[in-house]
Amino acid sequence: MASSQTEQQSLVSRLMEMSGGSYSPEQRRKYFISGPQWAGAYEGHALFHAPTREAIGYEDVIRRLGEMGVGYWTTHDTDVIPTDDLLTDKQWETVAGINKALADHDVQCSMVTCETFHHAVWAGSPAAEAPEVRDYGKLRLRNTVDIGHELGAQFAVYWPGTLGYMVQGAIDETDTLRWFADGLNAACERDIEVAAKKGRATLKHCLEAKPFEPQAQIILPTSDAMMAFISSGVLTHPEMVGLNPEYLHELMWGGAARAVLARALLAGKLWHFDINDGYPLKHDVDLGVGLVNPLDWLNVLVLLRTHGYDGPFNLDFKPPRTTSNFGVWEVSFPTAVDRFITLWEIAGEVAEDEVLKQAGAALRAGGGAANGDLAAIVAANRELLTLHELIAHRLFQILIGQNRGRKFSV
């Protein structure tokens, strides 16, 4: 029995090594995978949960990501800067420290996001009725743009988690949406100004939808709602605003993540993607990618590979409360990264599989019946449509390696 913590850590490391299948840091760096500060520093707390891990700072998170081979880091402003230090000279001291840590460990900041949900000032959302709250929200959003440019980020993400209400009739939804747009417009205007001064491209501003939590009713609960909002006419620069869908957020309301991503691709608005896993019609458990729905994840990545998605894959997950600080970096992060890479490469196999190519070609060619003869059209395609189930079975075979000859004894 492993009794001491050292012995237990040794056991975990030995079993990880026995598991095999890991990629080298050099291999991992080939992929646009980003590690969030909030995921690495998550202490296991939640609404009903006390912390189970010790706190760690951005220096340790960035160092660990660099050692592992994750080349990008993301953060909320208040993940690394105390709220009272924001909008003061103290924030720039922290930003300078972050830039040093990034350079020391060969990691880049790819995305920043503004926390507009945790502090008491956001009790009524950043688009609250009180103009002083909205003015402060605009300052924070503009400030996050400044921080993003100083850190060399390419993306800014916004999760309006408090944009909603607990009781009906409490707010005017139309006013709230306009006020939320005012904040985004302020961020985009500041972005244009700072980017011109620095000779950099403007950031890609990405909206992240979530159907449930923390409000009882969310005003922009899905990516489709976000796309409608972007095109509603209330944004001054809609061309600067796109989507950051989160896999589990789309699954939570019973939607098909692949279909949501397809709609965003068609609209040209799929710019950033938060990857994790969980269960439909449940709360936001934020498990590591592929732990619950590996076949669905394979299908998602086939779609993204097929249609040329080249944006970031952000590891927006929470290492379980049962995992130690040691386990976060020995097990949670490396296995999440490696499952993603494996599924991404399997998706490449899918694209080249001869069975799937022939099945897809046959379905697209159709049965060749004359137009207008409904009975003939039905008859001509009846047997072809069986290929849908064959395709699903083939995807399963590729997922578990049967296409490479894997067999099980019975």
The other form holds:
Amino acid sequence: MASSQTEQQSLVSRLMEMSGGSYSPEQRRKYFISGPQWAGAYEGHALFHAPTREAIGYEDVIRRLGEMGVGYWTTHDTDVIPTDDLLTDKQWETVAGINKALADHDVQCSMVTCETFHHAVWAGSPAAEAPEVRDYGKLRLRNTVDIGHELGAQFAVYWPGTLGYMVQGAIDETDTLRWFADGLNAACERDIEVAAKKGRATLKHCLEAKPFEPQAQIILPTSDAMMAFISSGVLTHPEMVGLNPEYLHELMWGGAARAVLARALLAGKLWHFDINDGYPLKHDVDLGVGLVNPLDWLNVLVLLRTHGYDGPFNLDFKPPRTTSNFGVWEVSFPTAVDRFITLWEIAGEVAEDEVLKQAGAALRAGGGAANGDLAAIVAANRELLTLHELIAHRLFQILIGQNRGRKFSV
Ligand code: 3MF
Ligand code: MG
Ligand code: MG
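Go ahead and give the structure of the form predicted in complex with 3-O-methylfructose in linear form (3MF), now that the form predicted alone is out.
Entire complex below, previous chain first.
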């Protein structure tokens, strides 16, 4: 017999309850986890997909986040303000409404971002040849900084979206890069003014790369390309500009997310982090963190814990189209948050694990004096290097709880 929607919802809730392992809102609030407006309100639409969910506004997203214990919220300007209302008095009415919703639900806005990819005006990229497009882009970027300060944000993120092309030869990439820098410079300069006026710190401006989509060729496709851009001399305030790597965006080009993050850490530019999951060399599926690559995720978090990363973990995922509006808040968000927390805590166990400590120390000590003799150096380290594989096995054991005595009968 067909079940009613209410019965289906209680089945989902009952099975969630049976799954256990969830944290309380108070526990979740201890982490710097942010929930994007665009993730909570995502209706399941895409190029080949009609929406499967109802639209919801910022009031509901902020309320839901606050109730579940996600203490931070992030947004594009156009997620909450229609493009035509931007740069008019109407936008400030919305901003006041957002501030009220944030205060009502004890949520803070940690990051704002300017949409420079969806609207027709960006068809030729936010750094298009036409000066009027670029001037409009600067207005929008500066306005996003204003909105960010008004909402109390600490970060501004820039995913340049259409900064690239479908067909080659029409644009000069060096012009595009300079023009893109002009936009960022305008945002940083505005930030310095507004921060001084409001007695606030300037924002941290974080660049986010994606290797493909929505253009055939992307001019700044990876976090490493973004870092080269930051230090290329075209930014007036390179010290104000860092990175927002997205885990999946680096996996998409076949990169090792952990190595990408390590390079950003070395440069002091790892400021913000979009967390999600997916597959190498596929499109941007934005699955919930840890659903595909939990062991890789554990390793990523070990690196971040080791190096004291204290920036936000932004849940930039898309609840699947097969999940209902009810399911987004009953299943998608709480399970993503709780997998992240669990992986973070397991990463803490990794740091304390005696097997890993001893193996790491032995490898770092090396096999001992070999008087510069090549064959002797090789021989001195031969047995030690087996520890690499043992370490990987131990990480797997810790991931599944065998370090805590979890046993399987055979
Ligand atoms: C696209 C993204 C974006 C950025 C966002 C922040 C819609 O693949 O990841 O999310 O994270 O624009 O600037
Ligand atoms: Mg992202
Ligand atoms: Mg993505």
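Numbering follows the first chain given and starts at 1. By rigid core we mean the largest C-alpha set that fits within 1.5 Å across both forms. Residues that one form lacks are left out of the comparison. These numbers come from a predicted model, not from an experiment.
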**Item:** Structural rearrangement between these two forms, runs of 3 or more with C-alpha shift of 2 angstroms or more, core superposed
**Value:** 369-371
